[in-house]
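So this first bit is one chain, no partners, the form predicted on its own, shown in structure tokens.
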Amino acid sequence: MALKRRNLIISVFALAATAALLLWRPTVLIYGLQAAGLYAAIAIPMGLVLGIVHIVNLAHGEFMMLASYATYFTCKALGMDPLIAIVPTAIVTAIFGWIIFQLTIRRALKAPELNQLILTFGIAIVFSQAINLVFTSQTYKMPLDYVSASMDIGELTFGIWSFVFVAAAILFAGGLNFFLKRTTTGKAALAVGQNPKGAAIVGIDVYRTYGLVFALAIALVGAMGALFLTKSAIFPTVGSPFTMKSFCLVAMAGVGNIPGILSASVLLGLTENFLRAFRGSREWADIVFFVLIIVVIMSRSLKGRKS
């Protein structure tokens, strides 16, 4: 019940904010949710991660990143167009995820959180420090035509592209809910995660659900890296804040609260956007995902005390 009154009055929120804005200042709106569906995509596998394996990976953005980077190198070496690259870059991160996942995550499962995140934003360090010192800082952008693409709706103007992501954050939420509920591994896997004693004692290997579920969501977050690249320059850094908002968003849904991640990346994408509307609080859209992280804490600390 408090789950889904969580995600009713996310939800209303973002409905209203995007009625007003759609009356009022109608790019905001479009621009808005084309950021939404970049954070949900991205933010999709972290819930995955944490409502299955439990374990925060602060290494999150930093997949993204390293994908991103082996599709460009790879597209350039080819002549390859990244969308084409999107499937055997999920491929391949995915087994480099579960490698990872093998040789560091799984050995410190049973260890305090505090172990686990230190190692996890150990992990996050070395990825984008060993790409700082390869590559450098210099950033690396890919020259796509297809992505300056433009509507005209009356005297509105605006790009069209990045309604890709959205695209992307509905596949991932409608593929994982028909994986988790409808197969058989999803099963397993939903198990594993809401009681993985029990579902160890009828038969099911936990740690391998863990090593499959964290390779599904590094693929997925793979395939991102090669659609981010698409939009956006790449650079050893670019993954970070990616890593921080998918935590946010996550937070502000719940553990395991796929629906919820959907509404409030709409929040903070219109959000954003709003204050980018205004030349006075422009510097403030970049840490609003902190404010909303500090609002949901407190809110759910002052809950604890009175219940």
Second form
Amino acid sequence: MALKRRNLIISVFALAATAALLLWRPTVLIYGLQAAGLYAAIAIPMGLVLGIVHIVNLAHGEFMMLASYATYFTCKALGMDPLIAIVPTAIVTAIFGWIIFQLTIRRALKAPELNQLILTFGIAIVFSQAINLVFTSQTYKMPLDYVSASMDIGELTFGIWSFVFVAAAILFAGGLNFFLKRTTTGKAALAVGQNPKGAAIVGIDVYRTYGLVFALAIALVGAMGALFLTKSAIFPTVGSPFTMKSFCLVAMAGVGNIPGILSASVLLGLTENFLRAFRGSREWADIVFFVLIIVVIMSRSLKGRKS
Amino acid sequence: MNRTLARSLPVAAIGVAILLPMFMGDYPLQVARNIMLYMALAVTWDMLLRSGQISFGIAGLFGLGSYASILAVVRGGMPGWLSIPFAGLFAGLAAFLIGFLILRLRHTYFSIVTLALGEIFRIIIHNMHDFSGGPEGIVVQQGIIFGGASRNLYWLTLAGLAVALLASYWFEKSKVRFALTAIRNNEISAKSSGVNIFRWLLLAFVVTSAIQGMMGGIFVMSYGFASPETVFSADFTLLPLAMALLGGIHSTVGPILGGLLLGLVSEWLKLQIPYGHLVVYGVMIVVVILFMPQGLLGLARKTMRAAGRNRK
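I've shown you the form predicted on its own. Could you give me the structure of the form predicted together with the partner chain?
Below, the chain from earlier opens the complete complex, with every other chain and molecule after it.
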């Protein structure tokens, strides 16, 4: 009862704050939501891997970066639009992710957590430095006109293309929810995530499921890589901040809580853009995320201590 | 015979390290300085790892020490030599305060928080334009310590490395080792045997952070310049980590070995390929974790044991 009441109070406060923000600085809300969509769409696959394979994939953002580079050069060569490349990229990166899983991560599944963490850290370095080696640190960008599409409401003008990220995030969350709850493979994956030994006893091939889930997550990240390319310039280390942000969001939402990732992303996106809206605090927007990650982890650990 | 060799080898190594500048030009000395710097960081990273805590925040504390040192000189008028121990003290104090918060965390959470803290330090320094010089960095107007004499700078870095090695030796030979190993192996049983886990972790964290900060001080004093991008560079986390892993973790010799090997290889590669030579570090980390988690040292021990068995 008390919990329900507290939740009610929190949501009323959140609604009031959003309304106030909407009246006062509408752009904060719009750009905040767009940023939140991008963060969530990238974080959801990481949440999937962490929830089922129980691996913190520190090469998460690097997979996206690789997909972006692959898309860029394919599209450049064929004169194709990155939007058409989303599905092929997802398929190719899924295969690539599956191979990487079988070659490296699978061998470390039983190893101590230290080894897994350092392993994926090493993979991240290999990816970003290999790209650095081949393409140098030069930035690449796709010139696309539809990206600068904008909309006017009264006095206000804002870019609308980035709402595509919000759509992607909602699509990912909904799709995964359907996959995990309604399909046989998805249910098996969920079972493996909850109890690998039990799942093995009832006849689920645990390692095959791990590989599948990992490949699926990398496919989603790959699709995001192609989508990301429409909006942003790419360079070798473009993915690494997203690894950190994704981990922060997943940790905030709690492992296995995909809808939670959406709300955590909204919080992060809004706070960042709120600080960006003012001259004095613009430069401090980057710090929000790191402070948030520490606060979240600390409060979680304290809560765990109490119970 | 074996024992005399084991005794005389370190003595010989120390002798060679001290006398090296007599026989070498400026460029090799600078390479040696770089290697010693990373080696010291690798040893300190490993010292904390002996308690089972993986820090990804070496660059953060290194950068913090760097700025403590250079700001003390430029803004506070401190003499250059004094700013180096000051940097260590400052980083140690910061670690002491931070430790109260974060040393209750374990596993991935600890690692991620150390990484985040490093980034927070970087952004703060980056944004305090008037005090820290902002993104353009800050220069020591009084000139580099020792007038930039490369021999003296070499000995200075060697002294820093010596501090790190002595601390590591102390960790290995005193009861600190038992405490940290007990915590690493099984925290609950360590606690029930009366090991005050938090206190030992705090000790390890403060000592290693202080040394990392001090190395930062030595680094900026040797170059007379610091900017957020150089001193908080991810290399300062990455390279020591790879070195310690390659050489063999949970020992003093391992990081030295790995540092020597990777340091020389990377210096050579840097000349061959300007972009992306760090890929070697990534590959090294992956290969070591997958195929020889005990590093070169573990591999050597294994082969020696196998050879010994065959002889019998």
